[in-house]
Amino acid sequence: MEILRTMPKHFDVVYVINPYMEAGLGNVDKRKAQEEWDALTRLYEELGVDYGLLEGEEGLPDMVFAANAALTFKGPNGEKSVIISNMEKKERKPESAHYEKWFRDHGYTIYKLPAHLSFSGTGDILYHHDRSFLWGGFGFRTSLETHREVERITGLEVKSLRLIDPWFYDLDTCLAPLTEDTALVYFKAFDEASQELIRNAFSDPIELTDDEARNFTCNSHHLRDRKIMIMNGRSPRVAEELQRRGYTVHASPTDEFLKAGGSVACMKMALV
């Protein structure tokens, strides 16, 4: 399996834990959300993406955003391993137990962080394109100290980036590493030191406008080694930039999920 997903049966916006939810509160079209999720499913199947599936749980409307559940990695002997998230928001904390059960049932070695360390999974920890190190966001939903624990557990360096804009509370909302040279990035989401770190790492960044960033353009799914991008379809300029660099871009609208502050990348957990 390449990714893990959770069905949107219980998806809704019933509380506010990020700025997008202010307008989305009570305004989700659940039928349309299911149609969007089904369309993304068909696209994954057409592209040959193998995925695992959870049903979701009543009372956990954000569980559909599987990216926040954990970080998977290869252990020292190549074994499937996972660090389970410590959700910073109390509304989402119960999700972790359900994901942990799935990983145990599928033969993963389980690692847990100390309870006082917040961790938003692959929302805030992203692999560099060649998986030689990790990019880590902190400031809202993941503790800086968590990065050091992730380094200790995985054996991979974490390059820490401070997030400063509450509209971009997870790293996957404002950075998408693609190749050695290219990333999608919204620089205003980071402090100056973090901006410099990103600029030094990528010689050909695709810089997003405010509107492109708020439309979750960074929150796209890059099918590694295939030069395929799945995006929500709201950023035609970025799609053109990617196509110019040799990518095939597929649009898969996620309008209803944007109301909760999530899009394509949020709705999958990358498995290794």
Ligand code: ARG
Contents of the next structure:
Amino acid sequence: MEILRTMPKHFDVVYVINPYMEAGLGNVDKRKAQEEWDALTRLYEELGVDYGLLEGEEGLPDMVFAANAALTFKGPNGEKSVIISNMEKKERKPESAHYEKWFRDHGYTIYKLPAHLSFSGTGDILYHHDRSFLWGGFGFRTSLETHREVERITGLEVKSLRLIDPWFYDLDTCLAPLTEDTALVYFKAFDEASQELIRNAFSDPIELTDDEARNFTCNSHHLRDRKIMIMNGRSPRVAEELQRRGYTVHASPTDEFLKAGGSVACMKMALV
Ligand code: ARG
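Take the protein just shown as the form predicted on its own and give its structure as the form predicted together with the named molecule.
Following is the full complex, with the preceding chain placed first.
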């Protein structure tokens, strides 16, 4: 199984915990959300992506954004392992227990962080393309100290990047590391030192405009070893840039989910 997805039956925008939700509040077309989710399901099936499913829970409308639930990694003897999130927002805190149960039932070794350390899971921690280290976002949903804990637990270095723009509250909204040279990046979301770290790491970054970034272009799903990108179809220029670099790009609209501040990448949890 490559990814875990949560069904959108209870998805909605009923509170505001990021700037996108202001306009989204009470405006979700639930039928359309289900249709978008189903179209994405069909695409995963066409592409042969093996996914697990969680039902979702009433009263947890953001649970569909599975990326925030945890970070999976391989333990020292190759064992499937997971660090469960500590959501910063009280509205989302109860999600963790449901995901934890799923991981337990599927044979994962479970790690937890001290309660005072916030952790947004793979929203804020991304693997470098070769999995040799991790990129970590901090400033909104994850504490800097959490990065050090993640290093201790996974044995992988975390390169810490400070997020400074509330529209880009999770790292997966403004960075997508793709290869040794290439990443999708929205530089303005980072402080200067972090921008420099990213520039030094990627010789061929695809830099996003404000518009492309707010349309969640970074929040695309990269099928790592297959040079396939699943995007929400709102940034044709970036799709072309990727095609020029040998990617096959699939568009799958996520308009309803954008109202909650999420898209393709965060609508799944990557599994090891
Ligand atoms: N409404 C959700 C929140 O604010 C959206 C989460 C999107 N997740 C992400 N990894 N970008 O928590």
